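One chain comes next, on its own, written out as structure tokens in the form predicted on its own.
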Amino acid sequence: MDDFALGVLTNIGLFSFLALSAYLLLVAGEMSFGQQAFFGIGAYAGGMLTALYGWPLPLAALAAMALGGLAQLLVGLPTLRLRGLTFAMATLAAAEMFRILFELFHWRVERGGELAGPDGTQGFRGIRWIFEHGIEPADYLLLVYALLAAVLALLLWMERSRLGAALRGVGLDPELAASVGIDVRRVKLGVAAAAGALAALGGVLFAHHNTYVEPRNFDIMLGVHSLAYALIGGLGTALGPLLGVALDIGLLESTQYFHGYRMIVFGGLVAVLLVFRPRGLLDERMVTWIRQRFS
């Protein structure tokens, strides 16, 4: 497999944890365009454990999903209180105060006789755990894909299980949801925190996978994105925002046809799909029709 389409695939694995992120939202009734926030806590956080302070790669993800989860959990604890267009404006306003902190934020360690660790809006260098440990770029794609795949089975059995069910529920009619005995809040509130974790997770991959983050790497266009994979390729399974990644990044993206064209397409494509399937290609229709027909 040649150097581009490894780049490609990884790409897809990486951005399917933060479409994922903002599925579960979605899921729970909840828009977020903050995803990036959390993408980009993890990126810096695991980087920063990585390069500066010489952790290992899974603890440094593990407390940069924890830093995260906690992240988004703090935004919401006010945020949730909001609904609609409002809660959406939002998680907008928090992931841009998050994207000019990063802008802000330094913290240089002197690491072989260099400086090294984010420097405001000159970026985040030197993140290379993973060619320092003899890890090739294709061991590093199935490292992804193997996380993603836990993750994706994580989801596809909550979604069978009361948790799910509760999820739902709360999602398409919180009311109701409430009156039957669950708390909607505190739903929402671990849906939050998940979501934050997840999206931080994908952020310490990327972060090792580039060896260079900087602020504008977490930038508003990237939360349209990751809400917008979600509702082109369905709410009804997790594997509806993998669809929409792989349309979006394997197909518009990679593909020379639609060179200088791709956020004409995509916009395009997610407009269409409002109007005609506002809950995506695989929405709970579809995917009920496509469990009675295989089962």
Contents of the next structure:
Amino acid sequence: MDDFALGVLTNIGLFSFLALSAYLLLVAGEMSFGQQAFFGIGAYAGGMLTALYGWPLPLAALAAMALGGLAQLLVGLPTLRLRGLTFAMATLAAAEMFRILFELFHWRVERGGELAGPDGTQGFRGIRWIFEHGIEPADYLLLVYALLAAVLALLLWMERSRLGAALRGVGLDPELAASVGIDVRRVKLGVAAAAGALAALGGVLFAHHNTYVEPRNFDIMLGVHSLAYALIGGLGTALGPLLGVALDIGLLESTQYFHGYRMIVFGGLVAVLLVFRPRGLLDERMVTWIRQRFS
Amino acid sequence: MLELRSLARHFGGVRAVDGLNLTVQDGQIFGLIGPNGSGKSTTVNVIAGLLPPTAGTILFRGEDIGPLPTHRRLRAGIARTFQNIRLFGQLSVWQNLWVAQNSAEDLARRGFFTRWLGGQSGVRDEIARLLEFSGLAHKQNELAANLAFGEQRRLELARALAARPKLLLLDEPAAGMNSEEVGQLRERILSLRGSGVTILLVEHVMELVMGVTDRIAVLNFGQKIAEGTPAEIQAHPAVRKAYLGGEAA
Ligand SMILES: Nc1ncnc2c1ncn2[C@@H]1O[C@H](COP(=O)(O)OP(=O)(O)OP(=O)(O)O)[C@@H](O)[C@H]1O
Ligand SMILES: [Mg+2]
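Mind sharing the form predicted together with the partner chain? What's above is the form predicted on its own.
Up next: the whole complex, starting with the chain shown before.
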């Protein structure tokens, strides 16, 4: 496999974590324009732990996930209500705030005779754990996809449980969910924490893939894309957002065909879908239909 | 079972419910009737916790449930159906019943993880029974949105029962039904009598109300204008006046 294809495939995998985190919130009826912030928190925290403090990547990833989950929980606590756009606005504001904080964030420590660590707008270089441990790009690709498969399996299993049905119920009609005895706020807070952790995991893997991150990586367009991936792919199954990512990165960004027109095609696709399939390509109806065909 | 004391709910200047006193005894089927806009649905919504009251107290089994949020009222034993059918349209019939199993008994019997992440095996029988009761067994894997109107009404009732209610609030369960369906609904409601559930039935279809209730209260402009047995209510001049607009008084 050539480097380009490897890069594209790895990116599809990495952004899938972000798309899945946006998806989880959408299923629970909450729109987030700010998942890039938790992706960024994961990237910075995970990168700092391995590059500056010598943590092994798995441990750093777990810590970064905990931090990402906590951060999103804190955004959710005052803003997740039964109804309304409060949470959407808060995530957007929080994401911009975090991006600015990354720009102001200088944490330089000496590593092997040189200063390393986040350097404001200069970014954060030298996140080299996978090279120091002799992991080839192709192996890393496998690692990313193995983790993605594990997350996906967990989500698909959860979706078939009563919790999964309740989560969907909360998203479809929160008042009705409360009326049948579901603690809507608690479900939403749980989802927020899970979504934050998932985005952070993607961020850790992103930072170690690129070895370099900068605040600009985590701008609003990344959040809008991840939201669109989930909306295009569909809210009927956790496979939906992956379809969205694959369509955008795999088809639009990677083929030269749409070169220069990518955002126009992408935006058009989102607009058309929102009108004709408001819950995406793989919506509940489609998933039920497929399930009935193959069982 | 249920006692409303000077209950009020205003929407701006509209006094939808205005100083309502009502007592429903254990095991009763209690009818709540009144002209359009007289405050019946508002009363149900306030009891179920979807709307906070403007004033007054709601006692459920002797306790003030005012501070309880909606989901806790369900767990305490109050389940309801909606005048405008509300189901999780994108969930299957089976799942609609599954997610509604949140009674105090269910909470006590199964641990947190079993309840939310455990499989379907422990609840199959009970859901099968509910599907049987509502005649929806053959539709269990269908999305609720794909059901016919009458089936959706039946699913709503089954869903309310999935919560093992002590008090069941039915908001116009016969609305839009033909007389055959009303007959079936009547049988279903009567079959619940004696199973220990108390019912507050809001209904316009007099054939149903008069046939199943033990006692009826009549609302007009948010206030109770009469209360009594079905026979007393049918003979009550104020009721005839409220319904027929004065000519019959
Ligand atoms: N959410 C609301 N906001 C404003 N006004 C409301 C609201 N809900 C109900 N009302 C008003 O309160 C009054 C009582 O309405 P309610 O729905 O309780 O009547 P009802 O007895 O259930 O009538 P129907 O037989 O038509 O169902 C009406 O005047 C209605 O317009
Ligand atoms: Mg009504």
